[in-house]
Structure formats: C-alpha cells, structure tokens
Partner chain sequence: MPWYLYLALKQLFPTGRRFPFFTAISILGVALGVALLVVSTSVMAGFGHEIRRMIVDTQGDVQVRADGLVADSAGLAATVAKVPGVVASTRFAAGLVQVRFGDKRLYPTLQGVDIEHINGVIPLDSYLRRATLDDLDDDSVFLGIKLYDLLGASIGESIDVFSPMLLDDSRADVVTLPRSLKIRGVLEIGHQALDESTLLVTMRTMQDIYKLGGATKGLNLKLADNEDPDAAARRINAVLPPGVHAASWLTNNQDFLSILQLEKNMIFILLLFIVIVAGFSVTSSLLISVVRKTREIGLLGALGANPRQVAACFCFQGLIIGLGGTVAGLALGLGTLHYRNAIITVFTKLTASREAMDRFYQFSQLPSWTTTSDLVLIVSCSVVISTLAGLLPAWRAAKLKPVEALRSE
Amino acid sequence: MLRASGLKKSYLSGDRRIEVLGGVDLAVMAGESVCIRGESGSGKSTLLNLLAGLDAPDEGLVEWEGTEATADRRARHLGMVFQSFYLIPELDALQNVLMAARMLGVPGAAERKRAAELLARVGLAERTSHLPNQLSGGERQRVAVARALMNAPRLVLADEPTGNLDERTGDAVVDLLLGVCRETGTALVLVTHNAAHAAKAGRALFLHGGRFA
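Next step in my check: the chain by itself in the form predicted alone, please.
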C-alpha cells in the first residue's frame, strides 16, 4: 500500500552536514501494524515526517499503491497522531476532530455524527464539548486518535504517541490504536521507544544509524 524507497535525509549543523537517514526502504501492507524502534536521534521521527509528507527527502521516493504520494492522497488516506497532541486550544474536542474533515471540505451533519461516534469509540462521549485544557493528557491523546481516524484513513502514522503520558495511560492509548486499526482494517505505523508496545504490533523494525538494522 505504501512504499518508501532509498530515503535519505541530512541536516546542516553549523558547518557540518549530519546524515539522519542513509537510504531507508519500507513497505507497509494494507491492514498491517508495523512498529519502528530506535535510540534517540536514530531518525524515527524524520522517517515518519517523510512518509507523511511533512518533509521532503534529499533522495528517494514515497509511493502510494505504485504512484507518487501526493498531498491530496495523503489528506484522504493518511492519519497522524503526534506525541504533543497538537490540538487547537480554542476548539472543543468535537471541533478538534472535525478539523481533519475540514481538509477535504466543509464538514456537514454526517461528519459531525462521525466525529461524535469516534469520540465515543475512544471513551470520550461525555467530553465532546470540553476544551483541551479541561482534558487530561490521556484524554487529549484520545482526541488526537479520533482526529486521525476522522477521514477513514487507510494508514495511520503515530509518532511516539505515548511520550507525554504515564505508563498506564500510554499502554491504554497503544491498545486503543491497535484495537481500532484492527477493527477498521487500517494499517498502522507506530514509532516508539517502548519494547512492550512494539511487541504488540504485527511487525517490529529497529532503526540504527539511519538504517534498519
């Protein structure tokens, strides 16, 4: 479904160029869950940003079903969950989830119904009108999960989604992500440093020195 070929990325640091990714290949099949682990600085988040189109590789290609992944295809078929939630503080939980639908047009009654159903699915049926600062960290991440699923994506990319959560809440969020993706047939790429979370995925990869070990 998604294929990355020969991804290379480097950044300037002073007068030095630091290689972050040194030619990474990755194929994600429909409906599978893939976990990517690695030490801090190994290039995990950089790789996910390239897959999501948030950054461009120096070399290499990201393809969706054999053709180059365009911004429109990403908007329709990819969902993202970030470590820092990135909820809009002035919007309540329901409106934050609906922001994903706004990327594809003006959301109507059907989209509002789906957003409410997704918040119920992640255990927030009674919190739809709460602002982010009225929610706990775990609840905010659940809103972010619902937002990632709003457009019924075929693939969700999750970048250290438990990094700002305590262990128990983090375990619950990962179980939620894996469970919802299994139920909907959505593929999942999860970046984490947590070995226990990685063990729950269908396939685990380890990134070291900008390459898969």
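Mind giving me the form predicted together with its partner chain, seeing as the form predicted alone was just shown?
Below: the lone chain, stripped of partners and molecules.
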C-alpha cells in the first residue's frame, strides 16, 4: 500500500546541516495500523510529511500503491489529521468535511449523505451546522477525523492527533480513529507520544537518530 525506501532529509540551520532522517524504510500494508513514536525533534512530523508527499526527501522514494506520491494524487489516496485541527473557520462542520470531497469535484447528494454519516459516526450528528469556533477541541478533532475519511482513502496519516486534547478526549479520538480505520479497512499511520495509544496499534515503531530503532 505505502512504501518508503531510503528516506533522507536534512535541514540547514545557519551554516550547519542537521540530518533529521538518515535513510528510513517503511512499508505499510493495506488495512494495517502502524504507530510511530520517538522523542520530540526526532523527525516524526518530517517523516509523515514526506510520506504524504507534502515535502520532498533529499534522497529516497515514497510510493503509494506502486506509483510515486504526488500532490495531485493526495486528495484521493490520503487522509491527514494534525495536532492542530486546521478546520476552515468560515465553514460549518459539514462543509469542512465536504471540503475534502470538493477537491475531487462538486459534491452531490451522495457526498453530503456520506459527510453527514461520517459526522454521525464520530458522534457529531447534532453538530453538523456548528462553526469551528462553536465546537470544543475534541469535537473539532473529530470533525478533522471525519474530513480525513471523507474520500474513503486507503491510508490515513495522523500526526499527534491527541496533542492538543486532554487525556480522556484524546483516548476517545484515538479509539475512534483506530475503530473507523479497522471498520473501513483503511491503513493508518499514527504518530504519538502516548504509550497506551501505541499499544492499541497493530505495529509500533520507534524513531531514533534518524532511523527506526
């Protein structure tokens, strides 16, 4: 499903080059859930951005289902969830979820129905017409989860989705993410600091010194 090989990434800070990733290999099977842990600054977000094709590696290759990861294919293949929820403040919950579908074309009745169902699935059936600033942090993150799943991607990348949430809410969001992905057969790559969350995933990896330990 997803294959990354020999990913290297370094940043220039002043006149010193800091190597963040030093040749990372990763393969994610369809429907599998993988957890990535690591110290702060170990390059987890950097890796996820490379996997998403948002950033280009210095060396190495990322493939989705055998073809190269490009921006144009992202909308259809990939859902992303971030630590900050990044909802569009002018749009209500339903429209935020539909925004993912809009990238592929004008949403019709079927898409609206799916968006409403997804919101119901994440427990926000009563909140579809709320604007982001009328939602709690946990509710916002659940809207973001629904948005990530809108286009029925084969893979969801989640970068510390619980980072801005309290423990109880965070647990609920991770359970939701794992549950929905399992139901729909979606592969999940979850970056987290939380050992309990990591334990729930099918496979746990630890990033250290620019490689998986």
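Positions refer to the first chain, counted from 1. Residues that one form lacks are left out of the comparison. What you are looking at is a predicted structure, and each value in this text was computed from that prediction instead of being measured. If you superpose the two forms and keep the largest set of C-alpha atoms that fall within 1.5 Å, you have the rigid core.
In sequence order, the runs of three or more residues whose C-alphas all shift by 2 angstroms or more between the two forms, with the rigid core superposed, are 65 to 67, 69 to 74.
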